[in-house]
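Heads up, the chain below is alone and in the form predicted alone; it's given as structure tokens.
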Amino acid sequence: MHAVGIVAAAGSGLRLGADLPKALVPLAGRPLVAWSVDALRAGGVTEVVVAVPAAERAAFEAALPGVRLVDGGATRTASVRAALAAAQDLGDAVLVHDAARPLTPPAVVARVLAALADGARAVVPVLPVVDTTVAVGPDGVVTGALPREQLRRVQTPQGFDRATLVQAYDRLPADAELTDDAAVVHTFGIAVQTVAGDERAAKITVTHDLVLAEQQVRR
């Protein structure tokens, strides 16, 4: 099985306070998306594709030396339609992977490349969720708990069957966006199964979680 990256890097930083993208934001001096790239790279995937802003294109050029890129678009889904299109030759299987996730261990890599080896058409890594859960109404109310037993946070990279993901956003409408792309084929009825997340591949969103990943590097 030859597997292709594609990292959505095409966001803004402004939750972060930068006036860069998130992208290239610095983690340990290394902008987050070299991180990311990385991590696909160690745990077995062999040609990325990134999705970044036209306008600083050259800046990931500089940042990601011989690395594919292509002008993401407006929405996350747009700019994962635009690098599934600029892969449709580089692999049978696609792993979709956030930029804003740098310190993803290769081990959920290769966990995701495993499951779609076996047969899986879709899989993401997921983790248990822990705290109490509740269902609140308009007004701030608790309207109900939550069985956590069923719930999981989901993570990237998330992994597909080429075929599969290529036919889902093909079917997908052109103005639709979706959180992620486990959402996209799932719309469409594809099963989607799951392997082990890991704590360490949390995304970076705000400068909380930007402190406590060079904290992870620092150890």
Second form
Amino acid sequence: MHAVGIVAAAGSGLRLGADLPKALVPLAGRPLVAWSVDALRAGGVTEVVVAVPAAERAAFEAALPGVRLVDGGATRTASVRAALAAAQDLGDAVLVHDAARPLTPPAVVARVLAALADGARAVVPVLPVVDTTVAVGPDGVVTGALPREQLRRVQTPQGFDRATLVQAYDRLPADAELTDDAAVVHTFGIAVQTVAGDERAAKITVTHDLVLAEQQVRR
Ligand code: C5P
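Counterpart to the form predicted alone, namely the form predicted together with ligand C5P:
To see the whole picture, the full complex is given below, headed by that same chain.
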């Protein structure tokens, strides 16, 4: 099995309060996206394609010398769609990873690859939900508790049989906007397997996440 990695790095740094794209924000002096590309490679992915904000291409070229870049889109779904088109010829499996998960341990990548090698068509790393979890109405009032033992937090990289992911994106309406790729294949009835995720693969969203990541690197 030959796996190509897709890194979604075309988001803004808005929630991080950054004046540059989130993927270029430094962690211990290196852009988040460089860490994320390295995480995929360390876990066994050979080729990587990165979706970047079109207006920032030069900065990404400088941050990722020799890495294949494509212009991303207005949504994560559009960005992955563009990278997938560019990665068509590169492998029989695809791992889609968020640039915003820089410290993903190689073992998580390896678990996803192993599940694909065992025949899964779609696989996601997950973590348990430890807090009581509730649904809330538009008025901010709790409408009910959700059974947390059935719930999982979903991380990346998410792995797919390439043909399965390509077909799902082909069938997906052009303006569809989903928060991950497992949701794309699940829409078309494909079973999504799970493997153990890792707290260290947490997504950098707000400043506090970056502070924790800096501590993790220093440890
Ligand atoms: O916004 P959020 O943190 O959920 O984004 C997850 C990942 O998707 C990030 O790594 C971000 O760079 C990427 N993204 C993208 N294209 C967009 C929006 C987000 O590649 N238009």
